[in-house]
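Here's a solo chain for you in structure tokens, the form predicted on its own.
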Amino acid sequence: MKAVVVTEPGDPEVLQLVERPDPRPAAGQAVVRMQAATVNPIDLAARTGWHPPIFEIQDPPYVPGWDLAGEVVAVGAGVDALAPGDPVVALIPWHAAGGRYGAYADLVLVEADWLVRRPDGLDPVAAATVPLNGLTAHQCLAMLDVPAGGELLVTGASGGVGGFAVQLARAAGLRVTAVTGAGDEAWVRGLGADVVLGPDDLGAAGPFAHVLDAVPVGEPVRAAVAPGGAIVETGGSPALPAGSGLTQRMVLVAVDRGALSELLDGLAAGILRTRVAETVPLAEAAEAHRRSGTRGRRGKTVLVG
């Protein structure tokens, strides 16, 4: 099999193909032949050697890659529910996984608990811009808890996150005033967002007793939460400072196979809508994190098997 790994910390070109021995499944486990494997910020992130300390990330050569679309090419003992053949996505948790595992490759072993069906007609490649992005703007939306028919505000909305819960959120039934670059105010309208502002605007908006920092902004961002209010950050931004009265929660996403497939349900009928920039082949995932790197792109780089 062909692999890209992270040789040492560094710029993309520290990313290499190489060959491995095929992977044979355990137990539980199963092996997918990738079709599509988004490159996401956190693969930037973490082919620089940045990890949150609670990753426990072993030291280098490792595979990057939380989003995987493909087809199972064979299971191990005691999974009865997949079968060669079967087309597949799934999130690899990389952070417990120690890097151990990684969707960059063209043959990906993966536990088989984290593998669902993807709903037949839909493209592997939109598929795998869903698991990460989607899970996590699923999870931080039930984190905030906003009432029926309460206010939202989210940063980062034409982002894969940002632009997830813009969707989630009023397919809830709440209202949304989300923050955009310039340029992408006509794509979030789309999602649904009620009112669009740009960042210098957001000194002036608010308050917000919901607040998704999907980017994250950090401190900026804070001001527009009421007093009392929530806010529910990515990663990245300083605790609050005590007696700040308001409470602060990071999210790290988790495996939820359940809510994987109602996402994966929703794209494949056209209820929710997502944005590919461009696919770049496995063999130059450094051009692709090159390109995913640069400002001002629209929609996902997605690397294909």
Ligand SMILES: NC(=O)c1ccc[n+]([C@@H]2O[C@H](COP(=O)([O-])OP(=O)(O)OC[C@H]3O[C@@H](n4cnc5c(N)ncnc54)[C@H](OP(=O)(O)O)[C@@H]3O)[C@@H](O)[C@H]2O)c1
Contents of the next structure:
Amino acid sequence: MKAVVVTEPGDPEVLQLVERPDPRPAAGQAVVRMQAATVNPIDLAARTGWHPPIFEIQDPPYVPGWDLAGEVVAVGAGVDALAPGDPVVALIPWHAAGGRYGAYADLVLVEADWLVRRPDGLDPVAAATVPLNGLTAHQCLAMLDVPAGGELLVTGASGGVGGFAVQLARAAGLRVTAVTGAGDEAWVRGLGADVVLGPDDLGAAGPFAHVLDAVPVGEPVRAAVAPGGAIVETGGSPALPAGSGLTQRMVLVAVDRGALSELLDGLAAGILRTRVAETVPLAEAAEAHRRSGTRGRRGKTVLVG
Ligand SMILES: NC(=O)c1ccc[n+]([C@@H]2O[C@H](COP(=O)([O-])OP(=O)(O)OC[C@H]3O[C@@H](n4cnc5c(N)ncnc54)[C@H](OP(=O)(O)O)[C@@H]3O)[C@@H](O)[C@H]2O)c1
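To complete the pair, please output the form predicted in complex with the named molecule; the form predicted on its own was given just before.
Let's see the whole complex now, leading with the same chain.
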């Protein structure tokens, strides 16, 4: 099999395509032929050797990649619900797996209970944009628990997490104000946001009792939070000053097969939208990282097998 490996922390060139023995599934595992694996900001961070302190990642070499869409090629003992040929999607909980499993390979070893079936007809490239960012959006909204009819501010609404959050919040009947990257308002309006602001307009927004800081922008969003309000962030921002009266929490995405299946069904039915900037062959992962590290990408870069 071929895998893209971080040999040592560094620039995109450290991503090397290597030959490895084909993985064999142990009991409870499956091997998936990768068709699509999304490049996400956390992969770029992992490549540089930066991991959030709560991650327990082994030293390099490791294979990046949280988002996987493909077809089952083999299953281990006790895996009765899946068979070779099944189209599947997974969130690989890369942090929990210590970097031992990753989607940047043509054959990917996974725990079978990370896998869900891909709905008939759903393109694997589009499907691969869902697990990490769709589940994070879903879990952020659950943490915020905005009452029906309530208002929500979402930053980074033009990105993966923010874009799904806007759509899920609107589907839940919330009123959404969305802050986008520069010049990307039309896409976010198309996702259903009630009010769309550019990145320089954040200062005029609010106040909101509930904020999802999906970039995260950190301190600049705080002026938009109402007294007693809550912020959920996708990354570690500076702690709130003592006595701020606000609640600050950070999401850490978790496997949720039920929610992932619902998100994929929504995408297959055209209820949810996603955006792919480009597909890049697995062997060109270094170039994919180089391009993904720039602003204004207008969608995900997806590695294809
Ligand atoms: N904690 C977790 O469990 C978890 C899970 C998933 C993701 N994350 C993190 O969540 C963050 C977002 O991930 P993603 O995949 O959604 O990234 P993404 O697809 O790159 O989206 C980020 C979006 O934010 C926009 N943006 C940048 N600066 C902005 C600003 N000041 N105001 C408003 N929008 C701004 C970008 O637009 P331009 O590029 O056009 O500027 C882009 O559209 C990353 O830091 C990622 O690591 C955390």
